[in-house]
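Heads up, the chain below is alone and in the form predicted on its own; it's given as structure tokens.
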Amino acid sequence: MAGKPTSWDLETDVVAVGSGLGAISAAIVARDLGRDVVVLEKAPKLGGVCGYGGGEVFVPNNHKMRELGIEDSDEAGRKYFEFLSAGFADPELMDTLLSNCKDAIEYMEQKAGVRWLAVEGLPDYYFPKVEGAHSGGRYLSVELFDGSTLGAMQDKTWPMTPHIPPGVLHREMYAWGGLARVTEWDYELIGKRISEDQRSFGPGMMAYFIKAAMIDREIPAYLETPVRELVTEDGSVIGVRAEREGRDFFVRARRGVVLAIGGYDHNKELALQYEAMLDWNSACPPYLDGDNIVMGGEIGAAIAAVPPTNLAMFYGYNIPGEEAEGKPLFRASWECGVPHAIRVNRKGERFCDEATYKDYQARLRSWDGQTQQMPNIPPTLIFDQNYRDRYPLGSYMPGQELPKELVETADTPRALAEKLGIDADGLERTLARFNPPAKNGEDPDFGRGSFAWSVRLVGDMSYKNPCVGPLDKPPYYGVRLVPVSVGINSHGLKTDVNGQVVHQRGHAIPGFYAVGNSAALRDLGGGYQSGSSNMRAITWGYIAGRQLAGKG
């Protein structure tokens, strides 16, 4: 732990550390209740893991939905956040959260400008196979964002993401035949937008965030300024110490200190241990080190988790020579989505409904006690020409030449499970067991395509069931899979209702609080959802605000 300095390089009220949503949530509301606020980020640019990803923010009942006549309730919401939790959340920080998230989202459009647009025919994951899922409009992005209104900022942002296609709108997205017809999009239109810094998803919701926060505030923000350390005070924390420049900067906090830096993503010590996994690779920006579990660890914070089993880890690879901040990019695979392609294990044999990541998740976790082993890890993307013929992989387009050190290729399955090193014959049983049925758009064994959300989003709709096509037409593909993160960890800070993190010892951690994927996802428990992430982000940002102000 760091002393307190003999004299402080700097004195605010609220040191915010971090600048992805929770962070410039929280720094938002406690300017505006009259404190002053400074964001301390580790990273060149400013927006966290939000302003890299998918920019998605789920509310059951939100206020777009009504503006539109899409029915919905708080009581569906709950029982579905219900579901999801399997039994693991805190009943107080659900209902916290809950009873939170329509406020801070209202009122990050009211106060700091953030036009929000309801995700219209976008199903919850769950839809229509359990209580309280909806059919569309609990997800919320936002309005194009015109990065030129940042000023100087406009530079310091994450302009685009390499996961997401740059300048495109859900709606329009859809329109144009989803993820799975991606080369029949607008690129003109696409084009004209990148050019003039039209910005979409999660970068276009991080930026209305900033220039809330830091032109229309003017709230300082310190970039390439790591926090190495919590300074406290008979166990109260009153600053921190950063590094900047090659030399400490403390800094004091008259009110308290919000951590939100995300977890341990790439901290793969810290994620194989609580994980529970053999390896582990990121999509996130190369800056989530686990701090928050270190300086909280130090200070006594007590560390708090939900089964890792179900949160947002998916399977997929890295382009060679592809790379983000220095360290290679690595893509979530959705190409089991489409028809044509299918993911099997080391014996060649399916073990899950490829397109929907909530069922694969679980049952890559699969133990055999008898072997010591799980044996769904580590699992192959199998395509065939059908699938080159109409999808991409990655950044690889049909008819643009795979690289041979990620794509292996033969013109047979055997062969080709010979080059990948799983079991041939498992393979040619698996394809003669799921061929048949594939030509008619069935999957008799997971019911691949039942899931509405994978369907819309992933799915070719010109196709009978738009996730099943057969592998009968060579050559061959193979892609080796490794696990691949999007932030969501299973451990994080424990904290209260009121986003103060908790002591070992039980009690409130005095000027101490936590937010976003720093802190635990009890609120949530076993399971996840697309969007809760940045919703529980915003909404514990906005009641951390109000108690660092003194206005909780």
The other form holds:
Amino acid sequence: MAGKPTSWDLETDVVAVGSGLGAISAAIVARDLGRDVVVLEKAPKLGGVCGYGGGEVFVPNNHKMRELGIEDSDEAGRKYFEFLSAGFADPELMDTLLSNCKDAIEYMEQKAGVRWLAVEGLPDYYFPKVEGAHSGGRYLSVELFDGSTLGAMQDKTWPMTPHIPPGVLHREMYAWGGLARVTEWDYELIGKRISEDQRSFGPGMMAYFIKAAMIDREIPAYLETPVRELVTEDGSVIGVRAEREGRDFFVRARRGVVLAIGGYDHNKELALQYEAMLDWNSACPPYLDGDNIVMGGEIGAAIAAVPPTNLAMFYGYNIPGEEAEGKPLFRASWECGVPHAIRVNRKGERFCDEATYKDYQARLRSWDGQTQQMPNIPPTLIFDQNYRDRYPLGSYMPGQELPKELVETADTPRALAEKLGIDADGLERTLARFNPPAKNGEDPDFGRGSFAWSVRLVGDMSYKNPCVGPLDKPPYYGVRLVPVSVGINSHGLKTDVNGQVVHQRGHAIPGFYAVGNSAALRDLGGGYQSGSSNMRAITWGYIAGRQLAGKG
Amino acid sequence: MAEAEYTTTAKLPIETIWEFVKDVDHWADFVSGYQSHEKENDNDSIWTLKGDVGVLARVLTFRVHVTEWAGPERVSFELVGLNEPMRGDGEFVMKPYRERAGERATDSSRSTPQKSRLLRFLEAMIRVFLGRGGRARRADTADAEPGPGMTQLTFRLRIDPGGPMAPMVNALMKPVMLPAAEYLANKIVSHLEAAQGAKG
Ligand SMILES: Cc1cc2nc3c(=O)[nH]c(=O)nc-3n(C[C@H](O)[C@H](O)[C@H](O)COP(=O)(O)OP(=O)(O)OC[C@H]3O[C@@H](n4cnc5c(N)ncnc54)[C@H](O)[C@@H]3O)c2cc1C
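Next block: the form predicted together with the partner chain, after the form predicted on its own:
Every chain and every other molecule in the complex is listed next, the one we just looked at coming first.
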């Protein structure tokens, strides 16, 4: 923690730290309410994880679904979030989140020009199994964004994410057959959109926010300016010490600081310590170093947690030599949910519905108290030539040679298991059990294909059960999987209903707010639903922006 | 099929450039993103480079086969991707620079509509091959007047990507292709001019 400097390098009303959805939402709202705002960002690009990710925003009973005539209700949405929380949410925080999320996204449409689109036909994770879950319409994405309208910010933002083919809308993706049919997408159209810098998914959504903040409102953004310490006076946060061009850069915040710098995805030490995992990798841009915990902890902020068991952890791989932002690029693996693929543990046994990451994530963390082992870690992806004839592995299309450093191959399941170091008898038994019902599209053990969301996302609609097919055509392939986080961590700063950070002694720290992944997920509790991370970043940014402007 | 081309001038006799480019081992130092290469014989070599494709970088391996050593004017080669579906060919062309003729550099994105798609793609491929080096501008000779002892060096490359995603890959690599071609040609010339200066 830094004391007051003899002089400030910059003075403003509100300092927004980070440039993801949380920071930019707070910046837009505070600016609209008449406050001067400055954005400080560690990375060389603006946009944070959303600018690099999927960009779905989950808002029950949103105005876009109403425009399409899709029925929903606030009560149903609330029921669903209560189910997701598994009892670990703070009811007041959840209530504040759900009471404000619709206002926040409508505000961003009306005042900031974000052109939302309801994603039709994409069900909630748990539909149709849970009360309150919806068959489709709660996810929002955006219309294509024309990158050339970003002016000087065009090159200061990511035009696309390495995780999803660029320039595509959800409805097109589904019309073209979804992820399983990625080889059949319209790449002429995609190529044209890339040439025109037509952005979609997270980069498209983030571009609307960046344009609203940096171009339309002329909010200054300082890139490559990491904040290192909070400056305090008499227990209040009054500014920050950042680093710029190798020197201290003190910025005074007359009304306060909002920390929206994500969590600790790229701080392996913190991640292993907090997430109860033995290994850790991230799909996020490599700037999330746990500075929220360090800087907040330093001034006495309380660190709070929700159970890590079923948030948003994936398993995946790094294609040898593939990098993004100068670091190995880790991709989440969707392959296990496609027909002719399974996921097994060291014993060669299946242990989950591989198409549904809410199921596999939780079971991966299961603990055998008798052997003191996590028996399902590390998992291995197994597929056969049926799979290889039809589907890609990452960016390796059917027919393309697979990298030997990543993929083991053998003519029999036994030989493959031996190469992979998993139990060969176990793998043979597993296939003998899985294949006969799989030929009829059935999975009596784990009900794969019974979650509508999984079918929509990874299913091959030409199959009786879009997620199930036998592994019976040699050769057989195996890929060792590693954890791949998407930045949604179990620990963060404890915040209150105003988005204000709470001190270990229980009082709110004057002038100090935290939103997005910098704030503990006590509003959601022990579960996750795609789009709820972006939704809470926008909503708490909106709330904190109002508070900081004195209009809470 | 796509193509891109970059021409620069050197205060060097044609033979000096020929002596240099006639050995593929010499190319390695000036290909940014270069990881390794293995010469099987004078005509055949396997190259591994790290190049940008949109927002990510990938390691690409391909076989280069020199089809013609036409010294001192030209080296022509073909290439085949070993870990990515692609084919192509290219050449270094050296010409005494006695009089000014047309544009110094061909920017593919500014050529005829029919050609531009091809050229745009190739721009991208060069960048993949040549990595993320950025521009290497040579203030001293880039706009040099023609004269005795001057040579024009042209680097040309054509690529045909395969696979269903080819049009996407094409567009992804477009923005970085021409700068990378410039980088290669200019680096070779700067290196040789510096060596000449040191000798002279
Ligand atoms: C591949 C992928 C797909 C995803 N898809 C979805 C989806 O569809 N829906 C969804 O809801 N969520 C999704 N997510 C997660 C979601 O994008 C993020 O959780 C959310 O956008 C986080 O927003 P945030 O405001 O917390 O800040 P972040 O986006 O985490 O941004 C933090 C910013 O702070 C900067 N920073 C860090 N430290 C400092 C410092 N000391 N000083 C200054 N700046 C600093 C970082 O560089 C970064 O720009 C996805 C994530 C990934 C990786």
